[in-house]
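Only one chain comes next, encoded as C-alpha cells, the form predicted alone.
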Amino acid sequence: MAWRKILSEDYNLPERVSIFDTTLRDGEQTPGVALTPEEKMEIAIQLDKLGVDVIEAGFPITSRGEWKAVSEICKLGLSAKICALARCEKNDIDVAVDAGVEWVHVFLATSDIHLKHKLRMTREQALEKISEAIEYAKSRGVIVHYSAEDATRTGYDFLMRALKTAADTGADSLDIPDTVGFAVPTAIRRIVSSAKRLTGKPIAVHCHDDMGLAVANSLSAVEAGAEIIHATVNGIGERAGNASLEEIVVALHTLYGVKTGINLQEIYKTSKLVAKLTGVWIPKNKAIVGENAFAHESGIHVHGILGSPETYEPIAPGLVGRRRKIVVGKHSGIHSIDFLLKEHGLYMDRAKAKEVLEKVKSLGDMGVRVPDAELKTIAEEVIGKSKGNRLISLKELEVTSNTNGATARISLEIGDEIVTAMSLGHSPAIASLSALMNAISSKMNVKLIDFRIDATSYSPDLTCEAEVVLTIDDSSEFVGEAVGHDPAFVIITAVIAGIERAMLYSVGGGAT
C-alpha cells in the first residue's frame, strides 16, 4: 500500500493488537436490547470462535441475571479471557471476582463534568478512590484493567496523573475511553503516546461513535502504539454505538498489516448472530457486514469485477465469510445479465439478452427492484419459455390469522407432482415458511440456514424484501431473494429461488 510506506515513519505500530470485545456489556446497553443468560452464552461461544482476546461478559452488580450470565460464561472453558465491569467500589469488585472472571475492568470518571455533576468528588478524592480500588482488586488475584471514564474531556494534566496513579498502584493495563465520542484522531494519538511514555503499561482505547469517528479514533490509537482495542460486533452500544469490531479488525489486517487473533472468516457469522439475538439489524451499506458491502449493480463495476475482482473490491468477500452479489437494476450492463442468466441455467443470444436488460432498466426507472426470481421471469418471457417448466413452483397459498397466530396451507408443484402441507406460526409469514418447508421436506433434504424479512412503509404500498440461505443434501450454501408486497409470498418466493439455484447448480455445475 503506497500510503503506508509514506506514513510509516509517523507510526508506532504494535506487532499485534488484542481485541477486547464488549458486545455483551456495552453492546447490550444499546437502548431496547436485553439478552438472556442463555443468549449471552451463545454469543460468548461464537466470540471465542471468532478469536477475541477478552470477552467483557457483563456488569455483574446490576442484576442477578447479569451475574448468572457472567458466571455461566466463566464455566464454558473458553480460550478468551473473561472480564467483568466494576465501579471503583469493593462490593462491585467482589461480585465480579466471585462470578469467576479472570479480568476485572474497574472504572472511575476523571473529567470535571463527571466529578462535579455525577460523582460529587474532588480530583484528589478521585485519585485516592482509583488507587484504593485497584489495590483491592489486585488483592483478589485478578488482572486489573482501569478505565478513566470520559478521558477525552478530562484536562490533559489531570488525565495523565490519573493514569499514572492507576499504573503505579498496580493496574495491568490502562484504558482511555472516548465516552461520548468527542475526540478527533489527532487528539487520541497524542493522548495514547503520552500515556505510553508516562506509564509503560499496555494502553487500550474505548471509542464511541457519536460523531462517526469511533473506528478512525481506534485506528489512530493503534498508530500511536495502543495494544488493546475495545469494540463491539456491528458497532452496537450506547447512543450511536461503539467502535465496530469487524471494521477495526479488517482495517488492521489489510491496511496496516497489524496482526490480531481474529479468525476473519467467522466475522460475518458472528455479525449475523449478534443482529439476530439483539434485534439490532445491520444497515445495508455498513462496511464489511452490510448486505451491500460486496454487492455490485453498476455495469462498469460488474464488468470489472467479472474480469478481475480487485478492480472494485478492496478485499475478497470470502476473507470475511461473505459472498459476492451481482444485482440488476437501472445501472446494469449486459455483463450482469449474461452472468445471472447463466446462473439460472438460461442461455440466450446477445439480442435477447439486451431485450432483458432493457426491461430491467425500464423497471428500475420506475423505482422497481428486480431480484433474481423476477429476472428469471423476465428472461423466460423474452425467450417464450413457459413458467410451467420450472423445477418447483407455488400453486396455492392460503393463510388465516388472528391475534393468537396464523395457519398456512400451501400447495407446491415439484417436478410432476403436487405436494401440500399445513403449519402454524406466530405470523402469516412464519406460518407460510413453515408450511413450505414441511411440503418440501417430503421430497428433498432442504435445510434453511438463515433468513431475513425486511419490510418498509415509506410508501403507501408495503415493500418487503426477503433473503434466505439454504442447502440441499448438506451441500454448499445457496442464496435466494425476493421482493414484493406480501411478506408471506415474498419469503416463499425467496426459498423457491434458492432451491432452484441449488438444483441447477447440482445438475449443471454452475456457480453460487
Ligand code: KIV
Contents of the next structure:
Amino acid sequence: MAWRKILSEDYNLPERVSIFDTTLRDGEQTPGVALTPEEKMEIAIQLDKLGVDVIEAGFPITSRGEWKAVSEICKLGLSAKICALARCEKNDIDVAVDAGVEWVHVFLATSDIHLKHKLRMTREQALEKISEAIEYAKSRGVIVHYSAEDATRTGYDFLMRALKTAADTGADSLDIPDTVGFAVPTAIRRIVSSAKRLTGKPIAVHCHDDMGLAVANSLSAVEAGAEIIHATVNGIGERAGNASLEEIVVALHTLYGVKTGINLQEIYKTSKLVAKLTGVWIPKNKAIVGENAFAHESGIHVHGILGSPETYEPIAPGLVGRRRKIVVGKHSGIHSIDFLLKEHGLYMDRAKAKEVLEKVKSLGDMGVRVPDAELKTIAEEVIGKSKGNRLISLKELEVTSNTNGATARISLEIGDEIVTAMSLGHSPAIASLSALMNAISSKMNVKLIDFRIDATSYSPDLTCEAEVVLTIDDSSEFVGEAVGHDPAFVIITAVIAGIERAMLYSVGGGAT
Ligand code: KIV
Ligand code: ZN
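Next up, the form predicted together with this ligand, please; the one we just looked at was the form predicted alone.
Time for the whole complex; same chain goes first.
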C-alpha cells in the first residue's frame, strides 16, 4: 500500500473494489481462441478459487455451445455471481436469463461512430432501446449491468444522458467501456466521477489495451471511485486485449492499499491454466505472470537479491504463487555462480567458480543461454568430475514417428542399474517424456506437476527450451531446465535435471 496515504490527499480511495472477470467472454473473443464448454467450466472453477466477484461466462446468443457453457457454469454452485452478455434485444436477454445467470450484462453503443455506421440509429432511438432492454431484463428478475459501448468516443453530454437513462430505468450498475483503448487516465477519472455523481449507481470500467493503457485507465477509475473493474486473466481479449486482472489486482493490493476478493496465491495457477486452454502464451516479460517477472540474471541484481530480495523485487514471488529464479548468462557475477552451484551440490573454490563464470560468459557472448543442466555440466568439467557420477544418465533414446504419432524407447542408468521402457505419444517429445516417466516409475515416485517446451528461435537452427516442475515422494516442488535442438532430448534432460536436484536436496535437506 505504498501510495495510499499520498493518494488519499487527492482521492477518496475505496476500501475494496469488485472484480468482474470477463476472461470467458471478452477473453474468449481473442482472435483465434475458442473454448469448449468443458474448458470454460474448468476456467470458471479456477476463477472462483481465485476469488473474482463476477464471472462473465459468455455471450449465450452466439452459439449452442456457448449457451451450454454458460448454463453448465451456472449449475456449478460457485460463490462468484455468474453473468452473461446480451445486446439490448429481448431475445438475447431471454436466452441469457434462460441459461440460469444471476446477472445480465446488456450493452448498446453510444458513440456517433457506432450509431451511424453499425447500429444505424439516432441518439434518441438509442436511448429508447437502452431503457426498453433494461426494463425488460429487470422484469425477468436478474441483476442488470449496462455498458455504453464505445463510451470513451461518445460525446460527453450524450454519454451522461445514456448512463442516466440506464440508471433511471433500473440498471443496477453502469459500465464505461473504453472499447478501442482510446482513453487516457485523466479522462477516465473525469468520466467516472461525473457518472457517479449523476447516477448514484455503482460504476464499472472495461478497458482495452490498444494503447497499452488498460491497466493505468482502470486504476485511475478506482481513484475516481469506480466500484467494479472488468478484467481478464493475462489481459487476453479483442485485438490488444483487455486490462490484465493480475496487474490490476496486485497494483491495488501493493500500491494503492485497496482490497479485492482475490486470493493472490492463486494468480499464477490461474494464469497458466488460461494460457494452456486458450493457447495464448504469456510474454516472458509480462508483469506478475511472465516467466521473467521474478528472474534475475545480472550480477549486481543477483548480489542484491541474495542480500535481501526486496532490493530488486517489488513483491515476494510467493505472494502470487511463484518462485524466484536465478539465471546465469553473460551478465552474471560470481554470486550467481556460487549460489547455483551450491544448489546443485557442487562445492569449489573461488578460482574454479570464476572459471565456470568465464565459460558461462563466453557462451553468453556467442548468444547461448545456459540452463541448469548445462551449468552443472560446465561445473563438473571444471572440477574434473566425470559425468559418470550422475545419479541418472540417459543411455539410449530411440524415437520413431509418423502422421499417427510417435513411439519412444528409452534406456537409463539409474544408480548402477539399466532400466528400459517404451511409450506411445502424439509427438516424439511427448512419447519420449512418457517413456522416461515409465522407466523412472519403476525406481522412484516422481510426479510431473508441470512442464513446458518452447521453441526459442524460428531459424533452421531451431532451439528449444524446457522447464519442468516435479516432486519425488510428494516432497516440495523442484524445477529442472534444459536447452537444445531436439525437443525430445531437451524435455528428458530437463526432467533428469529436476530429479537430480530433488534427490540431492532430499539427501542434503536443502530447499528448492
Ligand atoms: O469492449 C467493449 O465495449 C465490450 C462491451 C460488450 C462491454 O466488450
Ligand atoms: Zn471489450
